[in-house]
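Single chain ahead, written as structure tokens, the form predicted on its own.
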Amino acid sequence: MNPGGSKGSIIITGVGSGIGYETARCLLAQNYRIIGIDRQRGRFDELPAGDHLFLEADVRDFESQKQAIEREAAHHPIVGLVTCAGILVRRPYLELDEATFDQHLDVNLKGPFFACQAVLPAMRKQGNGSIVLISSSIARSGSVAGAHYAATKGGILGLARTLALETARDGVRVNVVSPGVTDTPMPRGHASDAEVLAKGAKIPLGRIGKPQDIAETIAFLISDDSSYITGQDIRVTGGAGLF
């Protein structure tokens, strides 16, 4: 047990709004300590009371995080990271200039290669942990005016996989998310809320997702009730992509 008397540390990115957001509010339910990292502290400060700590930082920086990360390594042990933050700025294929591209590469990959990276020293050295990377329905299925996004949540599969290869040895679990159209201020980027609401229409189960549907799926494959699964790809989609 740590000295607070939680259950141990969780780094998690993109925590100011969204499903970053619920899955703090949702660990921190259950006695874990929280360590959001965004550029904003957006919802943050709506956590309710209880062992977390926000820090301003861009995941596109290595050097932020990992100095973040040895310090927190340094007082409790880091038992999982879930890396949530994300973009998805729609142009149609043949629009889509570099600097869009590189930037959805930057945040949506870039990122949560930089974020293994800074926190798996401490997960090797300690003999444990749980990492869950986000990705999207769209990985697979494609999305007009999405090609970048794709591309960026495709690789996630990818880098999920092999880092799940590397760290088994380690104690180490990898897995990812992949939702489908979700609740959040995302889709609404796009879309009214009455179109977001009515995409459920299509979905099996009669509605779109919500994000405790996404942060519960994470919260299990960060306990230990999910020891003996990594690198698996969890949908959590509604049924949707079923036919």
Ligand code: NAP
Second form
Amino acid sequence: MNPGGSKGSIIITGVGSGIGYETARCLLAQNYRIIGIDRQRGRFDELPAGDHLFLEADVRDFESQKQAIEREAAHHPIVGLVTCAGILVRRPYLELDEATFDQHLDVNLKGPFFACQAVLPAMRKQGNGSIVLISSSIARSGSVAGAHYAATKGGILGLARTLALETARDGVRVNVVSPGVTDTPMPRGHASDAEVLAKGAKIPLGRIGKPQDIAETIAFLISDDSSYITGQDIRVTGGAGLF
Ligand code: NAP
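In place of the form predicted on its own, the structure of the form predicted together with the ligand is requested.
After this comes the whole thing, all chains and molecules, with the earlier chain placed first.
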């Protein structure tokens, strides 16, 4: 039995908002210990009382992130990692400067890349673990003024497949969840509330995603109910972009 009777610790980046926050709520209710990472607490303190810990860190600071994760792993078995921290600043391709590209690369791809490197030695040693990386439907569909974002989210797909192959024999599973447009602050950075909700009309299931839709899929991939699933990309899009 793990400390506190929990099912073990799950590291969640981007825990202060949107999908990361909802995933923490969902997994906390399923008796996991939550270690939330974000650059500010955001909604973290709205979580119900329970076994959770907030670590203030910028996921672009790969070394601090690694040290924080390794410190935790020394005390509690880390059975899961969910990388929700992400950014999207829309910019037409020809207007995109290198600094904006690098910012997206660092947060959306290098952050998850090195977070996996930080948790895998402990998971390998204990012989189990589940990693869920967050991509986006945009990795496949593309999106106007989002070439830099799409490039980072496409990178997540290749990273996950490769890690799934490299770690399967160690008892570690690596999967991706690719949300379609989801009701969080992220799409509101470049569209009004009404514009975001109106996107639901074009989605086969008739609405945009709720953070719970994504969180429940992540929780399934973390749990033993998905013990024969690795290297997959689960598209939680309400049926949008079927190709
Ligand atoms: P969100 O509500 O904006 O949450 C993202 C969280 O990541 C925020 O708390 C943010 O902190 C944090 N973050 C950003 N940069 C960070 C950094 N350098 N270090 C640490 N934390 C950082 O967005 P969301 O919708 O929940 O997105 C979660 C994931 O889903 C992202 O990877 C996103 O690309 C993906 N996704 C979202 C949608 C959608 O429509 N919502 C669709 C497809 C994919 P700050 O608030 O301080 O920036």
